[in-house]
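In C-alpha cells, the next block holds one chain alone, the form predicted on its own.
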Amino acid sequence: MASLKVPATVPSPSEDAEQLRKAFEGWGTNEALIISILGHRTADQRRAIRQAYRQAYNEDLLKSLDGEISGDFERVVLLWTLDSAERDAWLANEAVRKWRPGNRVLIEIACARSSKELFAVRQAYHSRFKRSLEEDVAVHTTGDFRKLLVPLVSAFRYEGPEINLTLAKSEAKMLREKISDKAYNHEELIRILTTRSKAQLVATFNHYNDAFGNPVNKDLKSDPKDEFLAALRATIRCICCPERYFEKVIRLAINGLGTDENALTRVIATRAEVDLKVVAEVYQKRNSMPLERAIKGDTSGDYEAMLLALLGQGA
C-alpha cells in the first residue's frame, strides 16, 4: 500500500520539467516548488520528467538538483527521483563502500524485495559502476557475514505460493539444531534463508514456532551483542513482516541520540510506492502516535516537508 498522493489533474512531463527550471533561476531555489512536483509524482512520472528534462535543457536532472539543494533534503530528493533499481543500486553501492557488520542497507534490499525487483537492482548496478553487486560484496565483506550476503544478494527466489510441509518440517527441525549448537554460520542454516521462496521459510518459520515453542528470531538473540545474529534475525524479518521490519528501522532513527536521517531518508524513499502506509500503521499502533507527528517533531524545514509529502501529506 503506497501512501504517495498524486494530484487529479498532473501536468504533462515537459510542463513539470519547464517548473522545476524556473525553480532553480533567479535568486535562491525555491524549495517548494521542488516538493510540490516531484514530491507528487509516481515513479513512471518522474522517469518522463527526467526525460523531457535532458530533452529541454541538454542536463540530467540529477545533476541540476545536486546543484541547487543540500544536506537531507538533496539526499531524500534525488533517492526519490531514481528509478527504483537505480536507488538500490546506489544505496547498495554506499553500504558495500562503508560496509559495517551492523550494516543492514543489503539485507533489505536482497530481502524485501522481490526477485524480479533484485534482479533489476544487479542489472542497474553492473550499468551504474561496470562491476557486479555479488563482486562488490564479496570483496568488502568478510568471515560469516560474506557467507550470508553473498548468497543473499545473488539470490533468485521462486515467487509463487506453493509450499512443501514436510521440507518445512524438516528443515525447521534442522534450524532449531544448529541453532541450538550455536552453529549459526552453519552452511545449511545460510542455504535455508539464502534460497528458500518466502512462502516456503514462513511456513519453516511458523512450524519451527509450533514444535519449539518458541520464534525462531527468540532463540537467535541468546547473545544481543552478537552481529551476525542480529544479521540473521533481521534477515528472517525482512522476509516473513518487512513492514513490521522497517517500522522499527524509522523508530530506532527517531527515537535514538540525535535522528539517524540516513535511515529515516532510505526507509521513506524505498517504501513510499510500497507499503509505507502499513508501516505507518504499524508505527502508530506500536508508539501511540502518527508517524507524520513523530518526523514533525524531529525534522524540520525542506527536509521534514519532503518526507511528509512522501507521506501522503499535502497536495
Given for the second form:
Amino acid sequence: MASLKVPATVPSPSEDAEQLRKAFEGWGTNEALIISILGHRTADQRRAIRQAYRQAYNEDLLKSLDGEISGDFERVVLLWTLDSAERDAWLANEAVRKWRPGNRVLIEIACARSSKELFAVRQAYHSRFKRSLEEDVAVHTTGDFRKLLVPLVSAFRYEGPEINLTLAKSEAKMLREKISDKAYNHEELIRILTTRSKAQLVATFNHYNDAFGNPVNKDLKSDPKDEFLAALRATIRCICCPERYFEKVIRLAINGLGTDENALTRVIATRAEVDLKVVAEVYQKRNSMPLERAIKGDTSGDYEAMLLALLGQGA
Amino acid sequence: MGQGLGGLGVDEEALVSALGKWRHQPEKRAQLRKSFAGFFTADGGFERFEDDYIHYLKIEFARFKNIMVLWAMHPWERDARWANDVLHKAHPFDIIVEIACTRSSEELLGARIAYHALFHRSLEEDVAYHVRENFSNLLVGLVSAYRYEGDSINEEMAKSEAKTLGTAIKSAGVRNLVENGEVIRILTTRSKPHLRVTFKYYREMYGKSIEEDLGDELCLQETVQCLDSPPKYFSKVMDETLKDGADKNTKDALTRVIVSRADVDMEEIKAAYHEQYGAQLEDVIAMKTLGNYRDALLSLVGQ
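Switching conditions: you have the form predicted on its own, so give me the form predicted in complex with its partner chain.
Full assembly next; the chain just shown is listed first.
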C-alpha cells in the first residue's frame, strides 16, 4: 500500500505551479511550501504541475528547483517529482556510471518493478540518455555481474499466475545442483532467475524449501564476503518479497553509525506510491520502533520533513 | 494435372478444368493414376496414393490458405507464432535471428507482448529453455534487445568495438566465437546505426567485411547480415527459396518473407535481388509458383 497522503481537495495544477514559483521568489526559499505541495501529490498531479509550470514560466520545474535547493533535500525532491520511469532511468544511469559490485539499484529496478514498468524505464532511458539501458549496463559491468544484470534489465517476464509444478520441481533441483557445486554463475541458474515469470519462480523457491529443507537464500550464504552471492540473494528477495527487501535496505541505511542518505532517499521516493506503508509496518515489527521515529532520529531539517511527508505525515 | 502441380502452390484453375473435362470418365482418372507412377503405387488391385505425396499435396494446396491467414494476422502475432513454432518444432533457428534483428525495436517489443498473450510464457524464457546449442546466449540477447533507434553515434566507440570484434575473430578457435562475451555484448546491445558504422570501420581495418570473416559461424554471420542490411539478407533468402530442390523449411521462407516485408522494405529487397542475381524478383516468383498462391505473392511484391 502506498504511504503517500493527498489532501481531500487539491488546488489546480496552475495554482500549485504558482505557489511553487512563489516559494522560489525573493531571498531564500520556502522549503516548507515546496514540501507541503509536492510531498502530497500523486504522480499524475505532479506531472500536471510540471506542465503547468513550464507553460506559465517557460522553464522546467526541476531546473528551477535545482537552482534553489541543494543536498539530500534536493535529491529527494528531484527524484520524487520525476515520473517513476524517468526516476528509475535516472537512478539506473547513476548506478551504471558509478558501478561497483555492491550496488543494488539495477537489481531493484529489474526485479521490483512490473514487466511493463521495466519496459517504460527502458523507453525513458532511450529518451534521456540516447542509448539503451542494456548497452550501458553491459559496457560498465564485467564477468558474472554482466552475465546476471544484462538479462535482468532486458527481461520482459510473463506476468500471469500460471505455474508449471513439474517445471518448478525440476528447476528447483537444477538450482540445488548448481548451488551445491558452487557453480553460482552457471548458465542454467542465471537462465532460471532471469527469464522465468515471478509466479513460476516463487513456486520454484517454495518447492526448493520443501524438498531440501532450506530456503534457497540460506544456501546462497556460504561466503558472506562474496558480492555475487549477495547480488543473487537480492535478486531473489526483490522478486519474492520486495517489502521485506526494502525494509532491510532502510534498516541498514539508518541503523548503526551514520546514515546512507542515498539508499534511504531511493527507497522512500521509489516506494511511496507503491508499498511504503507495508514496508513501514514491516520495519516497525522488525525494529520495535515506528519508521517515522527512526527517520526523525537519523535525519534533520528539510530532508527529514520531506521524507516524513512521503511517509504520509501532515497532509 | 501435371500443369497444376510441380511448383510452389497449385494451379487451381487448371485442376478445376481437368475435373470438368473428365466427368463420367473414370478411365481417364485411372490413366492419370497410372501415368503418375511416382504419386501412385500398384497395391493389390488398385493404384494407391503414396503417403509422402498426399502430404506434399496438402502442403502445396495450403500455401494459399497460409499466406492469406498470415497476411490478415497482426504482425506481432505472426512473429510470436513463427518464433514459437521454431522453438517447439526444432526448425532452424535462423528465423529467430531474423525476427530479432530485422524488426524495429517497437515491433520486437510487440512480438514479445503477443508471445505473452498467446503462449503464457515469455519469448526469452522459451528461447533460453529450448535452445541448447552454443549460440543460446546470443539468441536470448537478441530477442531481449530494445535497441536505441536514434542516429547519434560515438565514432571512437565504433572504431574501438570494430577492433574488439576483429581481435575476437582472429583469436577464435581458442574459445567458441559465438560465446565470446564481448561479441555478444556488441551485437546484442548496440544500436543498429552504431553497428553499421562499426562494420564499416571493421572493413577499413581488416580489408574484409565482417560477414566474410564470420563465414564459419553461420549464426553470427546471419546476425550481422540482418543487422547490417535486411534487404540484402532477405534477397539472399529469396534466392535460396526459389532454387530447385529447396527443402520444406526453405520453401516456407517465401511466404514468410513476402508477407512480413511487403509493407516494410519490399522495394529495397527487389533492388538488392536485382543487383545480386541480375533478375527481377517478380519474374522468378512468377516462374516458380502456381495459381492463387502466385497471384497473392505477386500482389504483395508489387509491380
